[in-house]
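Heads up, the chain below is alone and in the form predicted on its own; it's given as structure tokens.
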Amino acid sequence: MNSSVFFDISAGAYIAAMIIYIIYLVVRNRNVGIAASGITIFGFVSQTTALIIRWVNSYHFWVSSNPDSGFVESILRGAPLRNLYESLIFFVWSLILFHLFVEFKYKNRSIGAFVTPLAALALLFIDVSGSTKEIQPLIPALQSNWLLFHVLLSFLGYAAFGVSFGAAAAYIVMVTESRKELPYIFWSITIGIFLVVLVAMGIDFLSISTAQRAEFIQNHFLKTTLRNPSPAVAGVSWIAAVILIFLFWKFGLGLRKVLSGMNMTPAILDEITYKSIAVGFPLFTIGGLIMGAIWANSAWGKYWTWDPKETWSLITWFVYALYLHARFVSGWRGKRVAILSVVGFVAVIFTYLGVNLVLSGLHAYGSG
């Protein structure tokens, strides 16, 4: 059985849920919120089914190539976490899992309008990046029993950080009274840049042939607009980007009125942000850093090599460690720690995608 059908169904469900969650924020209709949650759950069940099918297929693929492997080893090395496509799919699954837990625990659907866009963006990135969706042989660097535990715990941590980002972004919107406040300026510019890059990637994707999409990120990223060889085209693109960011800054404050009318308070959002990071930080510490170091020593003979991926993982760890330290020791609350949560997730995105796709290093296999 092919898992791609269930993945496509889940992708469509998450995108539909994102739209309905946003509509729910605007119309404040209970039935609309129930529909958004129902579609999200349907997508999650479909994606879970797809992951199970792909794991079974990957297991058989590994066994056919390595008939002497034991059952447990084949299960561990057959985990569908071997390339960029599979890791993105698992990140989305983990993100939705944490989101649904938070939604049912706090009995509030508003946070879905801030979390489901992350899932939709990740799924969109899969299509525009040219990532292969075929089951591939496990390269020698990944042939380890540490693969499942290292990647599994790391991405569960990433997902928890993603939920904290959504809650922190909503918190900043709710407590902002003026567009001139630094937290709002930071938040609106950060989201505006994400939107600019997303639109530019879409234009890139439409402007290249199907054959070129396999090398999209490496050779065509933003070259249709912001990195265009023509100074005139690049100049117009940068002006358009600045205008788009300005418009988001100008009208983004309108979200405050929308959120204020929902059953959501800054205190709840602050609590969600903190608890998400409190869950994600030990997962990322154990899975991403400690297990990663042990695996690195067995694979390369060194626990730490200052590879770009390792370096940015450490930077990400320090940001969230600073968040927890500032909250517990210095008593920080509110906007300052919310900004740290947003900065932390920006570091997560660069650790996960930026390093793999832009920089080179021992973790370059993550780009394929």
Contents of the next structure:
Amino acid sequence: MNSSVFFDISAGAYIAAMIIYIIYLVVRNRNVGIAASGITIFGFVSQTTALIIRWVNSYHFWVSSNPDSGFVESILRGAPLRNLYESLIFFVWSLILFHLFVEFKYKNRSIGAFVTPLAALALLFIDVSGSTKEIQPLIPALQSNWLLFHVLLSFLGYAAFGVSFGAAAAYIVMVTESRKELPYIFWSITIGIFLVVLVAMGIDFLSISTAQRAEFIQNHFLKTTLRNPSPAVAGVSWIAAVILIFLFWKFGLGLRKVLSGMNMTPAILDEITYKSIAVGFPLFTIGGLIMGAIWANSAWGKYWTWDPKETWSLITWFVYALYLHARFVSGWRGKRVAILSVVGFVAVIFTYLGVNLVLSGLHAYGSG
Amino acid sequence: MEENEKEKTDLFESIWKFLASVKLAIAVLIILALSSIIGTIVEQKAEPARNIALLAKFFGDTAAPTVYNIFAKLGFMDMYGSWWFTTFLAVFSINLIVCSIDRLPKTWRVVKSPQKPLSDSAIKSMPLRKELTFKTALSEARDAFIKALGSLRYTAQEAPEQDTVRLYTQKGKYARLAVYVVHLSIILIFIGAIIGTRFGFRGYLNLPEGRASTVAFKSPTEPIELGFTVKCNWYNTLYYEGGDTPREFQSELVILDSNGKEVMKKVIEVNDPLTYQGITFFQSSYGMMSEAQGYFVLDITPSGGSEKRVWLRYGDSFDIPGTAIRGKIHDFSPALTRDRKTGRLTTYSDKMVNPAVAIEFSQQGKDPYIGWILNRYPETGFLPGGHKVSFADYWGVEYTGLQVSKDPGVWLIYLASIIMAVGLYVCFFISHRKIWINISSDRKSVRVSMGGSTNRNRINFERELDRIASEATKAIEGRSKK
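Now that the form predicted on its own has been shown, please provide the structure of the form predicted in complex with its partner chain.
The complete assembly is shown below, putting the previous chain first.
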């Protein structure tokens, strides 16, 4: 059985859910909210099915070339976490899982409008980055029992940070009084960049033919617009991007009215931000840093080499450690800590994707 | 004199306060985070030309060498080992230690101070509280609440008075210490890292098949004595079927003691190293030696006969036992393929991706012919007449690239990791919860006021209080119905 149908269904469902969550923010109709949650759950069930099918398939794939491998070992080696495509899929899955958990725990749907775009961003990125969807053989470096646990816990941590980012973003706009406040300017630029990338990838996606998309390792990321080989097109795109961010700054405060119209208070958003970090920080420390270091030691003979991936995950750790100390010990409240949460997630994205796309390092296998 | 001493203690105190401050912690965290970025952009410990080329993209070709020199002076080219980065790490750990010493006694007092019963008015000022009344006897209400507390694993203490029972209990008080445990684990990691750099080493060793070495290398000019001999029996790359994706890189290593006696033998793979006397050998790379002449290792099985292994040099001949067939090593290709366009055989890589040997078979009275036998495709060795020749290895031309490291601090890093994991779990998921329940009889009814406080996870605690109240209520009302 092929998993791709279920993946496509879930991707469609999440993008539909994103649109409906945003509509829900505007029209504040309970039924629209239920529809958004329902479609998200539907997408999640479908994606879970797809993940299981893919795991079973790659289990058989592993066994076919390693007949001596034991049952448990084969299950571990079959974990669908071997390349960028599979890791992005798993990131989206973790994000939605954590989001649904928060939504049911806090009985509040509005946060979905901030979290589902992250899922959409990741899903579009899969298509435009041209990462292969084939089940690939597991390279020797990844043949370790740590792979599953390291990636699983790191990504659950990332997902928690993603939700804290969504809540912190909503928080900042809710407590902003004037457009000239620095936190708001920072907010509109950061979220504006996310939006620009989302739109640019959407354009990439529409302009690439299906045939091209199937090509192996063909990177289309932002090639249609911002990274277009023609300087004229690229120039116009950059100007459009700046205008878009400016418009976002100009009209972004409209969100405040929308959010306060819901049963959303800054206190709840602050609580969600903190709670998500309180869950994400231990997961990321244990799964990302500690397990990563132990694995590195057993594969390369050194638990820490200051390679870019390691360093960026440490930077991420510093930012969230800062958040926790600033909030708990120094008693920082409000916008200042919310900004730290946004900065933390930018560091997460850089650790996860930026290092592979922009910098080189020992972890370069993730870019395939 | 006295004045002077006072000044001294004042100075000491203000330095202490500075080193213990959260402001310093926040500043150091920001500095470490920001400065760490530099080392991820500038390639560390790389050849100057690479970074000059990188800098040229930002500063132009003419300015790049100057910028490079400035950056090099600032230690950016080996940043994480630079004096200033090390200093920040030292400040970070001093800050951690001093602030922990500064705060620990206060926390310890909170943990150790016995919980006391509170008055009704004190409970009324608690952040979480509940008021309930029941038509029941004082002792029944008391029993019900003790039982409800017990069901959530709270052991109730009791202060009985005239017409009033004061229950009080707490859980997870030691969780307040978890944050110090996390701090301690970070210090232990630093200590482990210092032990590792001070008493350990990290080197490499390229060992050709069949050769042995008593040293590894920190750099080409810096050999380190191992104290024993390591020998590589063979190196091999395994591939996934139908492609050139490597499945495994393997070397068979043998450890020989000073008398030349074999004391250990293991096939190492990526993620599965060999450790002897604290020194670990990791499979890290491999390669071909350009000038080496190796042995062709062939397994020959005549039709109906048993397999025989032969080791041959280039140009050597062999017989297939029991037949008049003679084979001669004619040619070798490390990576043989058939060109798609021309249909001719060619070599597509200088690495041993698809090794093949060409053998000239001759038999009296018949024309000689040349056949290619491929290592990865044994079916290429089936000869007419049911004989089989398989190409087991071209031995002695590859070397295995070993990462050699000794780190006597690593056990401390592992221990610290476990401590940190436990500490973080307790720190974030276990909270110090205190509950006070005052039950007083008021004519025919009983008045209960509950209060609680927690250092985190307030929502969960609120739910716990609700559960205690509802369970006690159920028990009391259930009994009164009987």
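Nothing here was measured: the structure is a model prediction, and the numbers come from that model. Residue numbers count along the first chain shown, from 1. Here, rigid core means the biggest group of C-alpha atoms that superpose within 1.5 Å across both forms.
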- [ ] Specify which of S188, A159, V151, V348 corresponds to the hinge in the chain, comparing the rigid parts between the two forms.
- [x] S188
Task: Interdomain rotation angle between the two forms - two rigid parts, degrees - done: 13
